[in-house]
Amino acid sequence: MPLNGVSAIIPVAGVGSRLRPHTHTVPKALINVAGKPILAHILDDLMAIGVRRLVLVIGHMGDRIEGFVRAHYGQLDLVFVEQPERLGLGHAVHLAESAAAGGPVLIDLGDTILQADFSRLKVGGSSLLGVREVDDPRRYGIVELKDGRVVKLTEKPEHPTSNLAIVGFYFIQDSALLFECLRENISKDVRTKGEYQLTDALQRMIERGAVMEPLPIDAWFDCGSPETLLQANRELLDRQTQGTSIPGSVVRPPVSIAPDAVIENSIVGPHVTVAAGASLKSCSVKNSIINENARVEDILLDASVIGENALVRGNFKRLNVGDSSEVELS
């Protein structure tokens, strides 16, 4: 179902401070989860619903993101826009105005993987905001509904009146009004929490008569910290069904192991991603992500993220310890 005339705006300019030290050398959007970079999950999903034009707002290590996208998605209509100063999501979307070609826009955040029924996305239909109930709505932009329509949006309220959070997916029919509201907020220096918020521009649109409806999000994988990255890795791997067998090693599914990864005399899984060029020798690894060209040897790993080209080496010990003993290993 091609979404003719729709431009997908994907902000990927963030530095990913909560994922340091990995994001010192790799853009957050290119960190591997469940077998491929976060951004690849997002772009594959957009292609599956018929999007053919991508506007990526880049910043931190934007050359690497552009190189990856051109190499793997060169068949699409690609535009790259730089956000030299990170002034908020509203500012990032504002910068994409001239590249968005004037039709409807779909805004999809570059660090969040979503799963939902996207069949409601139709040119000429209603604008849709991805929403999901959350336990602590103070951390999010929230939505208030009336008669099935969005009537109010508030960014990270101190006293929430709803637990329905906006989860980073926006399908806006009237992009001209969206960009007009963004320009107005920026020209008047309207900020929330110190940034130009997309939520504030959407609220201004509603006040001017724009009709928006909620789009329930079935699964929401936030990849912004090591803990949530590993959780996303677990849940996405659980949704995959392929099996893997490696002679001389034990594989406990679900796992994702790149075809050229080297696994020797090891126990891998469950919930392990091993990226291209990585090497695991004489080790046991579970609930972890091993990134490209990393080497892991002689160690037990759990709940770990190993960066590109890293070397992690330990040693095994055998103990026969009697009652009432104390052993300290360093």
Contents of the next structure:
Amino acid sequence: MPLNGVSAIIPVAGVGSRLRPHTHTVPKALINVAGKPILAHILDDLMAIGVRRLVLVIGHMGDRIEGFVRAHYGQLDLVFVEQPERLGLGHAVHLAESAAAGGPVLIDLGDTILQADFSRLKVGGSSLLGVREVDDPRRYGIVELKDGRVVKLTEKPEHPTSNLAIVGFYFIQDSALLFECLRENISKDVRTKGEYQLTDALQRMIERGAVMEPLPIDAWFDCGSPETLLQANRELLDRQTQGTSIPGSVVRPPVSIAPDAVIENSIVGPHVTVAAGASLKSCSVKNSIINENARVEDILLDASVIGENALVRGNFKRLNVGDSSEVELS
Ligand code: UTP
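Having displayed the form predicted on its own, please output the structure of the form predicted in complex with uridine 5'-triphosphate.
Zooming out: every chain and molecule, the one shown earlier first.
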């Protein structure tokens, strides 16, 4: 139990506007990717490294998140804290103070699946910030390093001085100082881009002498937009090795097909997630996510995300084409 006494704070209160229309009816954290909800990947990874206490900051469709977590992770020590207004990540973490104070905290964003050398997380060891080189640092919180330590953090800088982004994973030993800095920024109304930023509180901690080291993130699956969600689906499925065969259909791995999904006369894969209760009939689907109880019939699909209970029905064309003709259907 290397992380006994550590509270993991998981902010999942956001509305997920980039994933609309799906997030009109399903909170982003519960959208399927590579065979299970985004949040299930995150919580399974946290359990694997020995985290037993979770503080989830909920808001948009928080009831559904709470129901899912209580049903599937009821063996953990769970606390749910409501963020009534989406005032920023710093604000979300601040609201977790009374539930998480006392020991080190691990902050893990609810829409990002990560792989790193988590054996470096040790109670009483270094504070660690998950970092990764990115092409467009202006979209992220950025760290500057000196002698292996973080010396400066800047949220979404106009003129970035590094391309090392913070990608949603923070292990903070001195949670008392973190919560103090968050409280101070909120009481002084220190906002960046209109929000109370976690990055700004971490910078304040560094100014007060806190020591933080970078934790290189080996694999990073951001599930926040349709494009990155499908990319995460592809890359996570590539890491899974189960084989599936379905009589009467062709399965091109890697795929994740729920045991009770119905697949008839179809070609499925590569890189397809089919969730529980969904059905595919006479179609060819690749690089797509088909959510719970969706029905897809008579269609070719690529790079598609089909919502829960949706019905998608195509048709077969009737063509009467003479010899040596050229027909292109778009
Ligand atoms: P995002 O910035 O991706 O926001 O938050 P979002 O609402 O989820 O998605 P978009 O930008 O509207 O598409 C990153 C993580 O931080 C949480 C979100 O729920 C998400 O898990 N968050 C962010 C909060 O819990 N509260 C906040 O005030 C801000």
